[in-house]
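To begin, one chain is listed below as structure tokens, in the form predicted on its own.
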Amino acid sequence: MEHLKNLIRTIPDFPKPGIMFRDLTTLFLHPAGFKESVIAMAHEFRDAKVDMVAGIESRGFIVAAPIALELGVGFVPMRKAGKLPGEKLGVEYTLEYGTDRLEVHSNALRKGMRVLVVDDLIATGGTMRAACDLVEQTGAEVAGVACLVELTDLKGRELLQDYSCFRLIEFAGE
């Protein structure tokens, strides 16, 4: 996948300094990688029985609504507190700067479906573990976890133990 990895952009010291940006926006751009990226994910969870495809605001939706289609499944939004109207559920989880929270429609997942939660990327892996909750607490179950790209370094992984985990590019000491 390094042809991938290459139409991703980094931007050193943003949003502040020591830290490099992986902008996904440039493979995003990119029709002919876009498409690869979102079909590669898409065919390792083809025999993982997915019946929804969960994204996480804002960037995830951008690759699991894709990956949704590809698999023939629905996609459920997942917002961050105080965006979406009606019955929802939600979680909070803590930043490295203070909490935030995952909200998902109360009858958007059901008791016994499996989800596939994407996000864009795994960082420290807080808001990707907190997804997965929240599906849990719907009493549908993980079926994987999904991301274009995985910043090693920051040992996410480590709070996604419980999950099959997949990531089509990584980034480590780079």
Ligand code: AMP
Given for the second form:
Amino acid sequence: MEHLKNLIRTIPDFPKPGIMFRDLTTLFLHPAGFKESVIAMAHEFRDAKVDMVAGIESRGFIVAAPIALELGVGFVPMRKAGKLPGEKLGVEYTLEYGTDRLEVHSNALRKGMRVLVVDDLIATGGTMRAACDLVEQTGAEVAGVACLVELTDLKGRELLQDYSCFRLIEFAGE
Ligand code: AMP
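Output block for the form predicted together with this ligand, input the form predicted on its own:
Expanding to the full complex; the earlier chain stays at the top.
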């Protein structure tokens, strides 16, 4: 996956000093690299009996929607607070400073469904864990979680031990 990793741009000190921002927009600019990433991620869950792919706003949508199409299942947006028009369920989660909230339409997921939860990147794992909690709140089951990039130094996987967790590309100590 080194050729895909090389398509990701790192911008130091964005959005604040000390953060190495892994900018996936440079990979998305590259049609062959973008397609290969999506197909590899979908392939991993081909036999996982996935009924629905849930993508986390906003960069998660870019990766989750084509994975859903590749698996031949529907796509469910997990949105930030106040964006969804219909009846919804929500979960609050802690950020470095303050809290955030993810919401999903309550009629989109239900008991008996197996959901693959997708984001662009796992750092501390807090966002992905909140998304999994929200899936479970609907009565559906998490079939797995997938990200294009995992920042392994931050040990986000420890929050995701209950789930089968796939990352395409890892950044560690770079
Ligand atoms: P976390 O909840 O800490 O796992 O953060 C995951 C979310 O924050 C993802 O949706 C990413 O888009 C974003 N994110 C966190 N750290 C970075 C980083 N170093 N580079 C790019 N995106 C990041």
